[in-house]
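Let's start with one chain on its own, the form predicted on its own, as structure tokens.
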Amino acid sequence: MNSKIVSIKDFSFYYGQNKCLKNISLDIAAREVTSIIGPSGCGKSTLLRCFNRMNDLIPNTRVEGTIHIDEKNIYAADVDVVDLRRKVGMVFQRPNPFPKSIFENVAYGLRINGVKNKEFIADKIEKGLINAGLWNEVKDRLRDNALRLSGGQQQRLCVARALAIEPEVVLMDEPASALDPIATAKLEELIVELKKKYTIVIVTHNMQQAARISDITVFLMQGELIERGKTSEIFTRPSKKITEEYITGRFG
């Protein structure tokens, strides 16, 4: 049994007066893939962005309750948010490489964290690209502009960029939604491989994807956690009728 790395207790999130996450309690185990599913607007991405406090960037928001990562309350007053985001990496819905070389894209996180040793940086970039399943495709073109890569390669480059700073948790917000089926399959294979080293939390609207790659599935609806369980059970024997209706497409 994997030990928990993220522990959410009675957590709520507000945009102004609107309570969009409602008293959520949830544990996430280390070195597993946890999928968050649910209809559009149910709070999936909002919850994901609470894990690295990306929602802090939105004005007029507030939280109640706690999120602990490695037993540290990430919303405590003394938390260094830059340090938190070093520990909790993020891959967004659409590939967002910088208009720089492949090398500089992966080096970015190291450089903003003050790393200057060229050999160290080169080593981390190679490891990041290997871990992202991209090294063999780009090792001879590291000085090429990253925007010349295909969409699938760009997304794996963004994974490499997130991995280069050696996070413990990797958040992925619908990372395959802009990719074609072949690139999606490669990304899914990569996610399954990465869980040997990392804790992965993925938001997906794709039921088949959640069923294929995740160990645990969390179902949200209207900001509430309806059900959490082993993916195999959620997709075959959900305990709540509304979960079954959503998964089988009879929802609403």
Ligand SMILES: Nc1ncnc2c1ncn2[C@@H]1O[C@H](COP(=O)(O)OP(=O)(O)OP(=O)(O)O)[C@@H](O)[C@H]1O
Second form
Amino acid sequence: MNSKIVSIKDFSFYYGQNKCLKNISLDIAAREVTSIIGPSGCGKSTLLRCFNRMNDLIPNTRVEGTIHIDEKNIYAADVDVVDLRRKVGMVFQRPNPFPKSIFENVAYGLRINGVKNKEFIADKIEKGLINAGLWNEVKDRLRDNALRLSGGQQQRLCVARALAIEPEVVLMDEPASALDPIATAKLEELIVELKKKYTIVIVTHNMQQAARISDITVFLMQGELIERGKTSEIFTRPSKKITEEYITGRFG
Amino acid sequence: MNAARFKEKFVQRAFLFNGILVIMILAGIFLLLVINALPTFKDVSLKEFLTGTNWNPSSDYNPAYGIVSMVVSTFMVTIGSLVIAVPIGIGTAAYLSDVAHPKVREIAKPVVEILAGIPSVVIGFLGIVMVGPFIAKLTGTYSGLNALNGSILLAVMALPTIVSLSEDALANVPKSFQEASLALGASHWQTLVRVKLAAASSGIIAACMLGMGRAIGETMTVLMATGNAPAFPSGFLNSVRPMTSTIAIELGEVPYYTTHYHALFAIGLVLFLITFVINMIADIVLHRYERNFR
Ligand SMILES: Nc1ncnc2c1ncn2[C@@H]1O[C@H](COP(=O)(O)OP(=O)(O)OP(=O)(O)O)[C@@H](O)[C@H]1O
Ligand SMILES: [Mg+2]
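Other form of same protein, the form predicted together with the ligand, not the form predicted on its own:
Below is the whole assembly, all chains and molecules, this chain first.
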């Protein structure tokens, strides 16, 4: 196994009084794809959104335990969330490009970091779009409004946007749920390609997808981590009966 | 024909009738303006009317009918009010939608909206007894009834519209844009300026245009607060007399069907055309924006 980049220890998360992540401990290795699976409402999105502290935006929430990324506790008092989010990028369930041009969407992360050099930006955008497998489709219309792209193209644009600032970890919350099979296949290819450079954590409801693209699979249920293991093992001989029942579709 | 179908037809007809009635009334007003304005130009050339700076219609031996001074006054007061109201209004809207505690917003927004209902004569009154003396003291001028005073008061009147509609526009920006921006490591401030304000800009522009519409046609306040000097203004500390004031003051006393009488209608027509053009431009801007970004 490679070096671990994320290390979660005895971590709990509360919405008000409702404890919806229960004492989770989990390590995530660098340059691997980790998928989080589990029945609806078990806390997958909540867990993912703790990695870049997006849950801070929701009032009346509280955490216990620690999450270390690059050896630093991201919930420590002195942590700058802005820096954290630059290091931990996110792709959302629904494609959410800004109502700006394709170019400006990818440039956004650079611009807010104060990058002014035009050639540098243009170069980064080309690389980002190539990385996201979108360059050939949009290179002649970079100035078009991003909202005119198809759903799948929009989602890959969101990937390019997240990659443009070169995060270390990329979080994806059911990134293919709004896409058709062809767009999904392209996105999956992309994810496998991306793991050469990035650490990827993906939430998915699609068992085949988890099996196809991930190295490690984590199974959550009712806020508890039931099992974590090599994807090949989880899907062939899970150590817990309940995992097997979920994977084979007997519930959930 | 059964009862339900009859009712349907009846309602349809009633709406059609209403629509036609409104259009006819509007067309009638416009026609009335044009018909009453036209006789002006038997005595005064259109060129003199539109380019002359001297307005002195009641002079017996040498009456003058140039409207430039009052048009400039109108624009000065209006633009002045926008310069004051737009930044404050957008700032307040941004504060209410992004910074303020939800409870503060719940109370503050209706209060701001109620401000829109203050009668213009009350605002004018405040202009005379409060803003005027204050300006006079600050600048050492004599009365403080001038273009600046009018601008401040019109800004106060336009603010509720601008704040309320801009806040709506900001609140309607999808949360997903905000999340995307924050997840890219943008600060709240960057997200507000680069994403939320940008995405809400069409609504904000519309809000400012509506505020401007209110300011440009406002009569009572400017009548009371701007000092009524029908001369060409040379600065914001000059007393001025915008188009609306001129009509309001003079129409009550002018003998009917004289050139002076018709000239006042011509001023009204010009004012109407100016508002019309502003609204058209606003519409075109909005449409262009929406074509690109919706
Ligand atoms: N903003 C919120 N406020 C209060 N409770 C919430 C909030 N968001 C989620 N929850 C609760 O937390 C639990 C976990 O939600 P979460 O969205 O993490 O589930 P999930 O595993 O991602 O489900 P799905 O597969 O349907 O997306 C649920 O019981 C949900 O009702
Ligand atoms: Mg979810």
